[in-house]
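Below sits a lone chain in structure tokens, taken as the form predicted on its own.
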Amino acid sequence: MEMFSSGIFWALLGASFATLFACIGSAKGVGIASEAASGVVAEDPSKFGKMIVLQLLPGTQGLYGFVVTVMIFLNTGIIGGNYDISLTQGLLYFAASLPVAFGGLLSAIAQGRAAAAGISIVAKRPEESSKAIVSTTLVEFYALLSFLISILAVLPISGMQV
């Protein structure tokens, strides 16, 4: 039970769920995506590039998920070895992952059925693509607030006195 007053260990679970939450999420969306858009590329092969921009979308949470760790990696010294950060500091780093790593599964998820959506609107109406990207991006607004919340609460932990 040492392991769980381990400063330490919350920040590297928290670094653990901000990738891993927010890449299953964007696993998942990339791949709902990827479903709708194969058989409509294998219909028309030369909607291929109008697709690929609707199936990468729902990817983005996983990059954000991403920088959260390499950030929470970088303040507390795991990077480099020299890690000496208290419980405290540790809990408050597993806090602050778990915007991006909720936010960005959600969103994910949410961002693939949208982009779905918008391949079925450019698999009879090429020419509307950007409508259907506008409409995908519409979701990405809420992981970005989930991004930008995490960065922000991992920023200052290094330099509390707690």
Second form
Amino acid sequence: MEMFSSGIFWALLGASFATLFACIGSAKGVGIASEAASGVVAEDPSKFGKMIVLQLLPGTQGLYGFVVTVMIFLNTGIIGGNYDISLTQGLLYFAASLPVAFGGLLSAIAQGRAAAAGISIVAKRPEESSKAIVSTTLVEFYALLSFLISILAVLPISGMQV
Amino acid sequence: MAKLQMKGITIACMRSDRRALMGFLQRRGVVELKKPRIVERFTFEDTSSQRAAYARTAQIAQQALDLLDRTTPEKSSIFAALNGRTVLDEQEYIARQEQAAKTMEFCYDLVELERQQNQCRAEVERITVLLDTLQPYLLLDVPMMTRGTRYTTIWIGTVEGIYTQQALQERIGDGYPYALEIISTGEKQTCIFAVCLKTDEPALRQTLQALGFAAAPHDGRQITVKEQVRLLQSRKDALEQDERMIRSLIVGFADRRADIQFAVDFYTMRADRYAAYGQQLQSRNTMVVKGYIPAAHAAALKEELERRFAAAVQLRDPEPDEDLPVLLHNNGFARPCEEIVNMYSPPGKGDIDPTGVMALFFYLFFGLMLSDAGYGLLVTLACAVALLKFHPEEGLKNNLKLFLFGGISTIFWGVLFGSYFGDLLQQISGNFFGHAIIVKPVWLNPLEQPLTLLIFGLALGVVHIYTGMTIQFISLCKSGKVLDALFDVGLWMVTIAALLLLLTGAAMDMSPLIAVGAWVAVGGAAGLILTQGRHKKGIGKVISGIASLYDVTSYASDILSYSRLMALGLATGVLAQVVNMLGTMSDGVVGVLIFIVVFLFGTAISLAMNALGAYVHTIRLQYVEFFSKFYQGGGRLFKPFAAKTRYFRFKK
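Rather than the form predicted on its own that you just supplied, could I have the structure of the form predicted in complex with its partner chain?
Let us now look at the entire complex, which starts with that chain.
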């Protein structure tokens, strides 16, 4: 299979992984939170504003995955036309995309559950919404770390002579 | 930056003044009432029936207002909400107070109109349903209630299923004379008219029952269906006419809206006031009110109370172990952050007010995470316009100021990082003018030197955590626990500093740093082992001492937590660049149009997501990493007896 020995194939696969899995996670997470929020909003529409923050929090993973994908596109030249990279470099891009892909996937789902639980806090005690938000953000940190490592890994690859 | 000093206040007044005095306290809104213990010769007045009556009055006014709002919604721009409630001063309040009873007459009228309107609607609804059921019998030319003549029996009604005349006749057979007509055919049933001799009735009844016959409902009048429909239709028209008239009558009250709003607030306040003085001690001729007041307001309130009422006011300094309510007071720079402190928990007994210190870090971190001069400018301008052009209420004003300062900080960091809507200028100039202008960052470009930014973020984290530990150190010293301060806080500060020195030395390959760091760290650790078990006995001393070293992991994870400063900052920059890049994919006039759409839409999403992230993560850093070093919380927020109004507020 000639394809597997082409660097750009692996780079593109990595780029796709980053967005694909992080977005699946975010879609699930936001979905879980939104289902819970809709139940509350049905009872009391005025809580929508407080809910929307909690609903959106599991959405950041998808964004992080997207950012990593675009960074890979930019650094490999998939956007811009000139994509002459070695097999090793391609594999490195693939490896670099894994943290945000899977960290994002699982943390977004976990965060969706945390957000849904936070929503039940806000439903009962709207004045405690900041505590619900901070509890949900505790999960967010692990998505941030995954993103951070992916970005730190992607940036230097184009300069490597491998 | 402080918790306001509280004073205990005791007001004794004549019982006859009780309403006026409570009203005055309610409008001032500076005294928190305390539920007193019962003492001899004093009792509580049962005000529950008055309270309920006024609450009911307020509810009727609200009902009238809701009706008015439903019928003729008030036209107002979305920005009007920024202005908050209408401001009233005391003279205006007293002048309007006299009208309130009169306004209530309108409210009762409106509620009555609503009842009539509902009645009309229900009747129209009923007639519509009736007309629907009559529709299939429109061709019947005898009255619906016809059940037969002297010698015949007549059936009018439906059979289940759809039949032709012939099919029905086949079912009935030809054993006896009868006549059958199909009046109409519906979706699932057939309306029929059948007649037979009375003597044959049982036979036909049996057949029809087998077909699922149901007699048509009638209203007992000897009129044809056509006539009945005509009568109902004209009744419906008349009712609809009535409803329009009622509607126009309701609309006629539109200019009373403000009065009705006032009545809602006025009677709500009254109900609250009765509830409040039902909880105060009263003797035959006097009433005693106890509570807390911020010391700053105390003297002025005392003077005013004694001048306006036959009242004696006593102020006292609280006992050391009294459960005092907490009210924070900070300068304009820090005040917006009070809300964030109170959301966590107001400062408890031993706590200082952390708002001032926190505010500085809050704005700093928020800006660093949003980190784009363009976004910062947008946030700053939006908040500045809202603050200057409108008169937002206290809570909203503080939130706007929070983002105003956060926005200014964002501009600052954006300039340092050379990010103005990402690389907007470079993309535009490169794509549309053929010559890319690159804006040089004042300090560094995060995308090129992410590691520098990461280390900078962690360093800021160390400063943040050390600030928290220093506060703890000082407050322990102040409360006389110098040893605790030295052992529990001081030793950790030394040990962590030494470890950081060691790391720096290792990273930069400087052996003197490594040596100093290592030795001091070992010394610090030894100190911790010796001191951390000092409250235990025997062998427990050593074990707790050694176990305490494990805390180094929690300090390490606290510091690493500040990597989010860099991660979020980087995310903003990259996202903004992605938006620009997507916008500048094509050139020419179409390219410019595409760019404008993509840029506006993309920037809106990017700004919203990143501002949300920056806000939430800044708060987390304060709550989890900073507060855990020195802040206990658990205080009780000062909740004064005040006017809880929806439409009006009192001038301060």
